[in-house]
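The chain below stands alone and is given as structure tokens, in the form predicted on its own.
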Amino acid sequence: MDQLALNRNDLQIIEAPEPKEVILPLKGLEGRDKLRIKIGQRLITGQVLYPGLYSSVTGIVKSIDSMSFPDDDYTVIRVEVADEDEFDEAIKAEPDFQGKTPAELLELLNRANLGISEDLADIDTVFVTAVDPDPLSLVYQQVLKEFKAELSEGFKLIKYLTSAKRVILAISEEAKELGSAAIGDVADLMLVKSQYPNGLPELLAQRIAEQDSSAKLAFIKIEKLISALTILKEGKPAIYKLVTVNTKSGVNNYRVRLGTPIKEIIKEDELNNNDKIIIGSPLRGAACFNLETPVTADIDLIYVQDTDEVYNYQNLQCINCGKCVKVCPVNLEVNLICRYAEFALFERCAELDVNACIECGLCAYYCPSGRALVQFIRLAKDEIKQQNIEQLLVTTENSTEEDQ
């Protein structure tokens, strides 16, 4: 699938209106009894709400309830936003980052809501990816264009934070000149063809593994790298996300406050009754049925699929055409895996290495029978994971009984 046509040099970052209310999902929180935040409480920007979760605004907690997201139901905090931010003083500026140890810097960055893994001691190669993983997203391209002058300093920061001997900037072939000017002599350049799904992290890692199978890799998005520099220079938390919004009226990149409901970006009167909102691309994303769904740090693309474009899976019988196998970038026997999953033969799916699937969606895109191939694969993965958990619990119980 050609991605070249979506490379755009004319886009500018549009500042989305500041929301009057934000919705903060508490993913990973099992029950409200563990939450110390109360209705009516005043929050400040950057305040810790729960380990790993921070307030993106200053304001008053309006309610604590449940909301359905594309992947699950979560407890959410609704906050009425104040006119001005008051920032948590625990987040300090460290422009001369080498004045702190790597451990201290990682603690500071994660305290500022960046979310970088602290398990970086044994990493020898760090990938900074400037290739948008989805064919309709333009976030990474925009960041590369807007912040190319900061990249060299960012690579030095990465080398300081990790034990990496090598930092690689993955970039599209069309941006080679821009990338070469940005990295100087502190990083290597990996050119990626502008064809989906070449930009997916799994396939980039595969290219390195072919050169050195023992390489220990870490990935960081170019947007997160620039955010780390901003945090250290300004001493403020990461409270904004760059999001590509693709609608009938055009494609734009918005800088959005975390927690902003989608309805603040895409107005309801701009939608037809049967339009579908997809978080992510049609190939890998998930349908969104609630315009109050908030923008979170993992959203790069919001796509509005026109009524005439909406595709409904037919799930006809497999005709053994082999197209799904031919386009699979990791060479799986997709046709067999999905047949086994359809009839709950999940052990057979495991034998065919279903967990190696990167869920790029190409198999379903090319399937002439309109089978829900990605959904079958996800079902198999979930069932195998659950079976492994249950088996581990049984093994643990048996070991405990033997010890007694």
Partner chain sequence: MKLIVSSPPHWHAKIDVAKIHLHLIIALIPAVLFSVYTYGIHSARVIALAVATAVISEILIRRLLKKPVTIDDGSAILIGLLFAMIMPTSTPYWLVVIGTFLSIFIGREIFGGLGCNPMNPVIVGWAITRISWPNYFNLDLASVGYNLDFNYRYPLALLKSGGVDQIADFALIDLLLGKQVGGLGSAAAIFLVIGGVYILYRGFITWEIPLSFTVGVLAMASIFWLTDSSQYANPVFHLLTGNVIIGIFFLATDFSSSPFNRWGMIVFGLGCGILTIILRIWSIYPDGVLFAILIMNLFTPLLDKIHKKPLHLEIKEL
Given for the second form:
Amino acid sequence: MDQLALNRNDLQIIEAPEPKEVILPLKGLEGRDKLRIKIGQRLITGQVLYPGLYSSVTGIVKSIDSMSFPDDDYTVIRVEVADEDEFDEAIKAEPDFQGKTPAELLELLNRANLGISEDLADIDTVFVTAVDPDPLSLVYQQVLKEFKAELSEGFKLIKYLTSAKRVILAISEEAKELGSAAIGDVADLMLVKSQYPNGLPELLAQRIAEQDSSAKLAFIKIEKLISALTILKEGKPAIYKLVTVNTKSGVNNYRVRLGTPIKEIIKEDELNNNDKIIIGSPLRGAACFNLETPVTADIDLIYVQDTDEVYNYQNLQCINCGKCVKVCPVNLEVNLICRYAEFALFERCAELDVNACIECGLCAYYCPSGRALVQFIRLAKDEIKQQNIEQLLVTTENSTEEDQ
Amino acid sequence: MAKAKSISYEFFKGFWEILPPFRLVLGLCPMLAVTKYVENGLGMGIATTFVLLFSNIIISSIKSVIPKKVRIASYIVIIATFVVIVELVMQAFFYSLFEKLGIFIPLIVVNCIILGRAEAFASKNPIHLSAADGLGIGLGYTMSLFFISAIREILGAGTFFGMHIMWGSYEPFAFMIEAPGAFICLGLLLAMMNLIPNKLSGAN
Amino acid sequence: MKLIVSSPPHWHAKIDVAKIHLHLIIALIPAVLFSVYTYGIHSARVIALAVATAVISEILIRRLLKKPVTIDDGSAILIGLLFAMIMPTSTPYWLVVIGTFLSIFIGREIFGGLGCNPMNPVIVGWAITRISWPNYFNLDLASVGYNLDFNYRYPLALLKSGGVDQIADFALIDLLLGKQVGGLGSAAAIFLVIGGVYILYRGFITWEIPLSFTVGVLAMASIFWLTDSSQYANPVFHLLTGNVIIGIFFLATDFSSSPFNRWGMIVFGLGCGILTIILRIWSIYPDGVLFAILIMNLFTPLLDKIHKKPLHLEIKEL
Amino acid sequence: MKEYIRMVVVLTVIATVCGFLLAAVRKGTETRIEEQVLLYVQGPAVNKVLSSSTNDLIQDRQEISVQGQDYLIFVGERNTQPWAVAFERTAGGYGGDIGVLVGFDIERDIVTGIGILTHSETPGLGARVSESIFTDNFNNKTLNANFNVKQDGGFVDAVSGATISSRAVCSAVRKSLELYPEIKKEIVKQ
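Right, the form predicted on its own is done; let's see the coordinates for the form predicted in complex with the partner chain.
Entire complex below, previous chain first.
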């Protein structure tokens, strides 16, 4: 069971070599025509290409294609990197952030490619996750160690930005001393057991909600908070991402420029046929089928799984052992939901609150029948979503008929 | 029912096409309760057939007189009359059978097959067709009861009409003549009956 | 370069159905060995026949229904073994064959196979044969012809017919050590406890049902015992005799026919324990464990409704 | 309104016709049913307890009045001489009244045997009092024997697990014993 322990490791950050070409992904294929750039155009670092899409390098646009990644189809922009970064002038340093209003700060940060949610009203508790949510991931603790001096200022920033009453630092039990030194008098400490899935934000939120059910919660990853601080200090956009790369040859924390294709980090000669590259957690992440997949701000971990370790689903009949129910962190009756989903009884799934599922993958991890439980749940969620839309359509049609 | 309504069709449909209780799944209560022995099953079947035949004839002949709103009440009165006649006659001439069937004779009144045929068939069709329908369904029901009670008696008691037919050292499978045995036997037979047409249509 | 693509999770605990059943079978081995040691070749005969019948009938039924044959998951072997464990040594060969076949066929396959049975298949097979051929379940006769170094009367039958005075010479330690007449394996209390603790420790079954079952038996027996100890046997006697121990660890915990929620399991176990004692005291059967489990199996869908509602939190990521 | 009248009339007519029909059938089968009941319900028990009689016990049944109450009795005859009498008494059992037919040998003043006529005891438990293994307890017992179950100091082996039903049978037998002298007097008179 130690497989699910959240690893601890002291690593040095390795600066990944600067890429020769970056890939900037834009979700969906519709945005393609609305892009304000042309092939051959020169981009500067931090330039806005589309609302929410920024250039992370300075260079020339080589092509605009479409590409498929596990979650969706993307419009991708390939940029050939020039030698020197030229930064967008619109981003200015604001070391003393309290001189600006929170709204102005937010605009500045988002202009600098941070991507903080615009809707910050009604938040009274913010927690900063400094515990790695997934096994194998080492990014959060690395950031915590690296930037422990800046943390208390970061808490002040987030408190000011959201006008929250309370800031909580979620930290693994082993890093307790580090945490209590960092919080100062600004934040509270929440200790997390180093075992998956305790570090997932949903479960941290659940723990807070158990104490205070009326709290309106939001969370921010520690790396993002540090990025925000760096932007305000240096006046440069966020262009680097820390990624744990776990290959057969070893584990390293790389600082990678956003948009770098993963083939630049994982050399092809390290891979065998039928290996599996997992972007994200071994329990939640998606298998990568395209080595051109760019590193984005959401990627904390890239894990190369050897052929021998790849698990094949059996999808045998459910034996009703109840293990999935026992391990489910949000108390779902997984066995029932998945059998209902198997036989297309999606209303029953909805009755059993399938939408509360956080897709942590523990049920399928433990399932002795080797059933693809997460997929059944995703299917149910998706069908419920679509059927609700259909229902809405039906009711509107009926009402127009009645009107006539 | 697209087929032409002929006496022979109405008579024979009860033997397979809508064979009760396997196809109609009606009349299960006596089916489960009185099929311990072949004698009981057969007696129950014949009593039901008698009631079914005469109630169908009478209801079909006076169907135009009965107002719609009181038709169920009228049917029940007519059916009940025949049931009581059956009960009295059985008591007078076949007392041992009467003792075994006991409460299930009066309960023929609420056997869904009879009211079902009265409502679904006799109240809409002429006398001769109704008679054929009643007799056919009744005999089909008798056949089913005979079949299931034969299985239960042979396995559960090792006898057939009370005669020992299994080998000497046969230990009766008493579960079959208990109530749970009836449920399992009926369930398996229903499953088989559903399997056969599936197989047939699959072959086509 | 070919890469494998599949959906998450990409890890697995590497526990499969066959492994669970294998360990359940391993846990039964002490009791099996003990029964072979005590009753010799007849015990081995019943066990071997039951296991063989279970496996063969599963193959035949699955072939007939055109379903994949899944005997390699070990569940048929487990059913055969458990069925043998609760039968008397003297069971004739045909009864073993019919009982095991019914366990597999009526108990499980007609409901859809492993995981779909609403009642414990072993007990279904047992109950059908128990009703049909009660004479062969007379455990007092089962020990005839053996030179046993302990009281060769079935304690529960003695309790039923003669009352508390009759069972005075059963030392509780003897009952614990398996020096009592009972089902083939179900009499070997201590060996079943060893096996049960093993599977509990390895996590193949959970603690809820065994614990609450035990508590149910002890509590209900204590209530009777405390009201009139001259008429009712002491609680530990009830715990150690008959099929209670095998029921606690191996029969009540059958995955498919027991609840999967914690509180459902606890109510289920308590119900089994309470009904066991009630049936022992008021029914015409000397032992009530198997019927108690069968009755509680029917409540399983209802007990599954005892469930904490999932928490649906909306949290915002900044 | 017309419709309502029609409904009432039709239902009344149907009910009346059915009523008459049933009355006629009932009338026609009444005596035969009575014979059948005697033959099948009381017959076997009477024949068992008075087994060495030469007459037709059912046909020779008679009703006699003792202390203002009527009792149906069966008189067994040998060589046209009455030698035994049997009649039914009831007592409350576990599930309702148990009707017990007790046969008496009037020559030797002993109980020849008993038979259970009606009962509603639990099948497999109390119902086992009607099995001969229990009723044979009472065969050829003198009148002064203690008709009680063994727990109460009598000689009767109770059906195991069905003491209440066994006690009820014993109590019905004791009731018969009380009545027996009166009935014997009546028979001897005849």
